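Listed next as structure tokens is one chain, alone, in the form predicted on its own.
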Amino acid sequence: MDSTLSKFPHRRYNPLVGEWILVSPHRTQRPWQGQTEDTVKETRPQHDPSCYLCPGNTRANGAVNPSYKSTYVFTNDFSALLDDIPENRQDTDGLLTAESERGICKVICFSPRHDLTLAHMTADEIVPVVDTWAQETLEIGSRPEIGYVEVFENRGAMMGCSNPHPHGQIWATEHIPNIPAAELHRQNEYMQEKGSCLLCDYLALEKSKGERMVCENEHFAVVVPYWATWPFETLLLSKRHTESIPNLSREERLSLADIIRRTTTKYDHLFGISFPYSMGWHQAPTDGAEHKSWHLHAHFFPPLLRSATVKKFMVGFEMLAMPQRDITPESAAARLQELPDEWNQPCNQ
């Protein structure tokens, strides 16, 4: 990139989402008083006990997990959408506005072992969960009530999971919310002006440069991208323009699973412990309606900024005005793409 907004602040357009970020590469250098982590990383058995995850035990609401072998699904016992509720709405003079929305909460268990993690399992192990996705994204989709499916995962306690067993959880809405809804926008927007899609001419752009680029296979590639608001941000992206999981083949399927270990293990690689973050899927809607700009893609946003210690919060200027970071999308995904996306040994024996 130009070597003058490489070393000055300046601002980066975001096209997914139409909204601009600042950047500030001179920052990197300012001593760090603030809050840090403790990094040791801990040594957890294979089944536990206490894990209402894990197979055979009682979860909060008495119900007991089946000695499942692979992946496990179930309602969340504390689902913060319900499927049942009746319908109101209230709008006072614009300003107070409020209506129902129904929805379905559900949980993931990726594996059976208490103590693996994504990048701590082979891509034969994590097929299944893409499988998974895919087939919970069918099923909660097609309800006539159900707008949009969020596959994700929250893993470290700093990102609120309250739980290290291997799981994600699949929060299905009555309405596309808001990211999704830009990102709908922004691309449909896109479509209409270029006559292509966003995110296949993105991917070709960064592929030509190749300095954003971390890792790739034949059916996707990641890269830290160039709007990225988190020190270590990565998207991604399927090489064939598709809408959702559902729609891979068995082919890419197995490539997505080997392009999720291989990412989660350079994580681990940069910050020397299973690393802390939130990463989800942005698949098409499931309104009904044709989405023919959507591009399957995924997004990782770990927290920790400068090492293994040092946590990024959002705060000041960037909670009131807009996002800021310090480390260039460049000098990151430099040092992402010089870690080993393999262990010494397995990790699963």
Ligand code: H2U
Second form
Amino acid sequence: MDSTLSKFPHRRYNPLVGEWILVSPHRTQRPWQGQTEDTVKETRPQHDPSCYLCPGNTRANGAVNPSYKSTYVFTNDFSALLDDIPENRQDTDGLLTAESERGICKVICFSPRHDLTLAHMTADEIVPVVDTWAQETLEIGSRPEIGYVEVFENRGAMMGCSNPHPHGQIWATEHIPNIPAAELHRQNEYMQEKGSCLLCDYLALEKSKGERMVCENEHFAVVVPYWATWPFETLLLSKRHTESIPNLSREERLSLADIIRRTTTKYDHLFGISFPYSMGWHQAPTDGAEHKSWHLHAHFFPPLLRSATVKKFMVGFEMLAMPQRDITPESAAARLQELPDEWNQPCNQ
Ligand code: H2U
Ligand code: ZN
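Same protein, different state: after the form predicted on its own, show the form predicted together with the named molecule.
After this comes the whole thing, all chains and molecules, with the earlier chain placed first.
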């Protein structure tokens, strides 16, 4: 990137949602005397009798998990969205506006093993997770009342994850939520203007530049996006223009499992801990319309900033004005790029 920009405060445009972010590269030496996170390393058993997600155990509502051997999906016992509710709407002068929102929440256990994470699973073990994402997206998305299926994983207590057992969630809604709605709008706009796909063009550009690439394989690539907000945020892109996980071939699913394993392993090597993040898929809406401009991708949003104990806060200016970052996306990418993506290689910590 141009050095007069990369050394001084500047703002970068996120073309996927149509927002600007502030970058302050000169500020990385800022001292920190605030809150640090506890990073006690725990060793976990393969089966924890007190875990509500382990096979054969009883959940908080009394339901008993089967002795599952691969992935296991159940309807969230404390679902934020409900499917069978009366339809209603209120609008008073455009100021007091509300409408009913139907939906479904599910929990997906990635493995029966309590001690694993995606980073410690093999690609072959992650393929069933990809298949489950695909199957649930198809099944939930085909319901007429569901307009969007959000598949995600919260990892680590720092991200509000309630249990270390490897698991993710699905929240599916009647309306398209704010962020996918903004991405839909921008991808449509770009395709109308340029006649090509925003993320296909973006990936081609990133591959030619190289400075923000983290890793790639035959079917997928991971970059620190030019407009990244979180310090070590990454964007996982399918190389083929396709709208959703169910469209992926067997080979692509294996490649996806491989790149997820490699990316999460790199993250774990960064600060020498099981790296916390929220990751999630952005697939085309399931509202029955055609979404040819949509390009399948996932975002990893990790909160850690400079060590295992110092995280980034989105407060002050960021709450009131716009997001801001200190280290440049290029320097974050350079660090992630050189980290090992295997466990038998020495890590840099
Ligand atoms: P996290 O991914 O943030 O840890 O959330 C786990 C979900 O599991 C959470 O949404 C659900 C919670 O409602 N849950 C159950 O459905 N059953 C239980 O017995 C405990 C937790
Ligand atoms: Zn468990």
